[in-house]
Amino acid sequence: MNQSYEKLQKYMEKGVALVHAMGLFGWDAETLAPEKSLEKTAKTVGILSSEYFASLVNPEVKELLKELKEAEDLNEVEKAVVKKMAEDVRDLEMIPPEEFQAYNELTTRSTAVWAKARENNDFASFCPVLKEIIAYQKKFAGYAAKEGQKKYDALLENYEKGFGMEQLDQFFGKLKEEIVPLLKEVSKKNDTIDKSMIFKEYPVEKQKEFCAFLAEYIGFEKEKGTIAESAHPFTIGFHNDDVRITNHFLLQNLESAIFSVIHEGGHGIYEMGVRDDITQTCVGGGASCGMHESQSRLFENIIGRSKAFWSPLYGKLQQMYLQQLGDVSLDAFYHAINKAQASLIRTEADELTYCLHIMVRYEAEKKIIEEDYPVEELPKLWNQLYEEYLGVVPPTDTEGILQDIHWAQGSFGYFPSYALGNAFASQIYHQMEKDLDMETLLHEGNFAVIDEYLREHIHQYGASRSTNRLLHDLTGEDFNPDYYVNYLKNKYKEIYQL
């Protein structure tokens, strides 16, 4: 091994190990902490945030990562975790460390806030926090941002290099003008699906029993991970043996819980891929938030909503539910759980108006970054948004501006990852399909092929290839939107009959 890279090994584990501990405390935020030790804990992890600046932002660092920017014994993972390493130092020295430091801890604090502030239907309490989070967000933007770069596109690279507002407003023009029209003619036959089946009274331990018995079945190892509950379904990755995911439980809702295990169980299936010799450094987790997100939207739309899935599941599940499902048919069931309308909940949303629920977040960040929109106007602003792109006006702040606890965390930036998700996840598929049997792999309920696919295509490189070259390298192509509008078109004209 090159001695430089080796000095600069130390430096890199010490981070990930800073990062993993804060990450810990994350999780327990989310899931068991009692809700005053989190003020107390915020300081902590301020500390924490402090010595993981330093173990990358010191001249030792940046004179190793000088030495190793030309070097030619680097192995592929090695050069990947020197450019991400230079990466990250670029956009920590920008920060005073004070800076970093207390933000970090604002944003341990802020969540708790939120998730008060959404219980209680209560927007004006996490307003002050939100102006907060936000000041430092536009802070750090400017800081990061390129000579003539826009504040907004900093913050957008940070989750999807690539897909700054240029792209991203074709990329949702694309979608307006494809998808919404077939939204149009598919709302026109609403009333031919029945969905009430989903809505009636189920058990939440049974509801727990079988998202359990899900996770296991898609390829989620319960040797190496863990599920509990909290507010906002989310994933967590330490390395490939340790990845934690969360789920939430509604007694008059059965496909929250399920779409949220497959999804989240998707995110996981990905970390517990990625190589041994990748999985504890810098480039440890996914390509990018969209990659990621292309995996959680596999997993749960294009596979879980598929009746080839549920074809060996559904008697299961019948027998779970013989009260509420014993006389509802398989076809009826994929129907349902495939029923596109418009709603408030971007979590629980159908496939066809998801991105609708992401444009109203895109238009809003834009408003807020580079405009400086108002904290205080924001429900307005939202409810706006969702009656001219969805049709709905959100009745209260917890079902409108408080649904999501991105803002809270700071991930500004973030929510445009989704759509491109399902984007990538479709133009993934399309390829799967050409190489797999996948209808009757899933008939079978065959998942070690598909991750195994997976694995060998995507998973097992983390952070070490890109989004783009991933995708190319598997599809022989780049990016491509088409896939996932002819996806969409094809999918919603069968079951409408349109």
Contents of the next structure:
2 protein chains.
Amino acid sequence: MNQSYEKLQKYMEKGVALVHAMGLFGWDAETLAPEKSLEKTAKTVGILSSEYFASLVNPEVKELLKELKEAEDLNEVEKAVVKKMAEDVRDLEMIPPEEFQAYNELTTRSTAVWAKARENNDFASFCPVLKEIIAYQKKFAGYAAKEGQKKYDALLENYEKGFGMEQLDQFFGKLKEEIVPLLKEVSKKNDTIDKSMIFKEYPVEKQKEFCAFLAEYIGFEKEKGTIAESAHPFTIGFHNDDVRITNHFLLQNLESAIFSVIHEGGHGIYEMGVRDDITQTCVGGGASCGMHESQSRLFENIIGRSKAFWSPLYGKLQQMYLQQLGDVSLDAFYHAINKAQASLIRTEADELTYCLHIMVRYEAEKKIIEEDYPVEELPKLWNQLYEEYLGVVPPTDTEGILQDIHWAQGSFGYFPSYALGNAFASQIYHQMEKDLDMETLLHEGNFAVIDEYLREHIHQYGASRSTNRLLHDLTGEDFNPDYYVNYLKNKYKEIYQL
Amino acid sequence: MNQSYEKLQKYMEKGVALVHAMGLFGWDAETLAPEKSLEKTAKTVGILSSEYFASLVNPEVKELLKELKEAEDLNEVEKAVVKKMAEDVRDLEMIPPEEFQAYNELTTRSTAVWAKARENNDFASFCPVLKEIIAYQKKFAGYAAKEGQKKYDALLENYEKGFGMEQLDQFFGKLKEEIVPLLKEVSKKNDTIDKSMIFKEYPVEKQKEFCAFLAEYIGFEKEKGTIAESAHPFTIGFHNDDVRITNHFLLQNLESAIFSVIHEGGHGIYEMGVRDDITQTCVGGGASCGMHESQSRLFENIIGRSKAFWSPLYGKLQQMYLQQLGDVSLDAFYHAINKAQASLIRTEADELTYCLHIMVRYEAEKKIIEEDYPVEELPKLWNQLYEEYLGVVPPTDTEGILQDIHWAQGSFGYFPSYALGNAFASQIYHQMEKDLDMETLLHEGNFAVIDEYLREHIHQYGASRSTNRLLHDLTGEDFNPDYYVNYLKNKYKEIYQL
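Could you please show the structure of the form predicted together with a further copy of the same chain, as a counterpart to the form predicted on its own just displayed?
Zooming out: every chain and molecule, the one shown earlier first.
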């Protein structure tokens, strides 16, 4: 092994260990930690975080990174590690420590301000804080931007490399052109699908049992995974032998927990599939936010809401809830879980309208970062965009611009990766259908073959290969939003008989 | 604040944060971590452990400790921190790194060898490994021993400062003189107490509910504490706002989980009572193993097995299990949970015989460390001591010398702290009865007063004051085993009408 790399590896491994520890504190806070513990525990996490900073930002690491930048005797993973560490060091160093601290204090405070504003439908009380956050985000974007790069592009690339405004304008332009009119057609036939059975009472113990079964069914290995409960479902992977997902159960909603476990299970299977020589390195996670989301959405929506997936499973669910589902056919169930309806809240949106909610946020963020759009006017803009794309107008800001925590946390540029994830998933699935007999595999519940395919082409590489490269290697072309648009059009035309 | 102390504090806080993180990994391994995660997670814990070592063993810390040793401008807690850090540094440095590593590898291997030997009742297969461990322990004891100090004394003081062979010979001598004959008398009247109702079937969900109620009843604050399940119950405290206990439920044993939760609850209440300026320092834990055990045993046995404790509670338990306990009086229940009977397994021993199990181990360890007793002959010695103290002879080594994991882990000198804990508890309780109307408080379930008393005199200080000092300040005298002997004699004479 290259001797400089060996030295660098020590720092990398220390950083990975500290991230693992901080991740465990995060997981613990959402699951078993007592309510009053967080304040004092924050002190520990703060110290680990400083140690993480020091493990990367120091003269020796910089020297080693410089030396290794052009090294020829590194293998693919080692090269990826060097590249990722250089990026991490740049990101950590970019912001002056005093600004970083002031900003952290601001966002700690701002989420509380936001929560209260949301509760009271009082955008005005959130407005001054949001202005401060936006000012910081613009400043940070300026630090991050490469020469000639626009600020919003720099923010977008934080989350999804290679996907700036040029790519996204094209992507969302297509959605606007094709999905907005499709939704209008669908809306007219809304009464043709009955979804009421989903909201009967479904005792939670059985839901838990069915969801645990589902997780295993799709390939979430229980010896390497944990399923717990938390207020909002999420996934966290510590390494390929330790991947955790959470779920949340509602008595009067059958689909919430079921599609959460398939969604988080998809994230989890990705993390479990990372190769052993990659998993405990700084490129041990997924290739990008969008690629990660592509796997969860592929499982949740493309697979999880297909008739082929449910054909061997629905009988079991029906047996568990005979009273509620005894007279509901597979076909009726399939239609119910795919009913599309324009609504106000992103996190409750269906597969068809979800991307339109993202489009609203993308357009708003572009104006905020690039056009200095007046923050006071944002609720108006938000409502206009909802009306234009979804045909609904939020009656309150609580159900409008105040619904998401993201801006209060300073996450600008993050939302588009949710929509990209859906689009990547469609492109990947299109290829899977060429290479595999998906219909038969799903009818047989043969996830061994499905997961192995995804592992071979995507999961194993972790973040050692870029999203663009993985997409191109697998599908033979660059990102192409047509697959997503066609998938949605075909699916919803069939469901609504348009 | 003293400027050198301020510098030292940074190192101390880093060490405390790393111990917190390692503790969380330990807790997680016993609760939510997936089965196959441990091997890779060990890498992270290994790195944190090296960082902990480096945070204490370094030239600057040594220099600061030297400087601060005689500093006059430190407060009591700061002085305790300096003293504890100096001890920790000494302990960490004492063993040459190569030896430490070889020893760690040995004890990792040895617990597996021990587990197999226990399973197969095959002491011979464990014997060579045990010899190696003993050789290391003697060597380490040599490193640790102060001038003129005997090796076993050095090992004992690892766990309980101020309690070497001189004190323990006297302590166990008294037990031998008084408790061994008492047990003989009790054994003759063994048939007078019926315990069979304890082993009926008690559905586990209700046990969980009752145990959660009990934890809160005795003062384990649920906003600052977590109760989870694990194979063996234990307590871990991260700081005074985050204390975790576990429990284990058996369908056919009513008392196991109940007394576990009171025992671990006692440990937990100790950790929750540590003062805010002490909790996140290196003296934030309990004063010593024995003092910690004194609190758990005080709650479990002296309080938890008293009639006054159960008088307001038994009706509730009876209501929960009407079928099983409907015709069992409080008096019959009280006798059942206090039935004493010589047995083979320490962890299942009752309050009267428990200390005799410890006495066997103390006598054996003394011979092992101080008299080079032949390891091959240990099973014979073990069985002889059981016959002498408890009047029972293990039919197999599995039920005899192979029952405990401690020696396989290299813990020599640890067992006596269990017995000391019981004795400290009796001495403390004797004082509590003078200062408080315990009978009335227990009848009223007034644990606010009881816990406040313990907090004031013991818990608040963490490890900033020694066990001996705490005992002396509270009771006006040094450790005195008479209280323990008298407590047992009075209790069992009354129960068995001797």
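Because the structure is predicted, anything quoted here is derived from the model rather than measured. Rigid core here is just the name for the largest C-alpha set that superposes within 1.5 Å across the two forms. Residue numbers count along the first chain shown, from 1.
Peer 1: Does the C-alpha of H267 move 2 Å or more between the two forms once the rigid core is lined up?
Peer 2: It does not, since the H267 C-alpha is displaced less than 2 Å between the two forms after the core fit.
Peer 1: At a 2 Å cut-off on C-alpha positions, does D397 qualify as shifted between the two forms after fitting the rigid core?
Peer 2: Comparing forms between the two forms, the D397 CA shifts at least 2 Å.
Peer 1: Following rigid core alignment, is the displacement of the E365 C-alpha between the two forms equal to or greater than 2 angstroms?
Peer 2: Yes: E365 shifts by at least 2 Å between the two forms.
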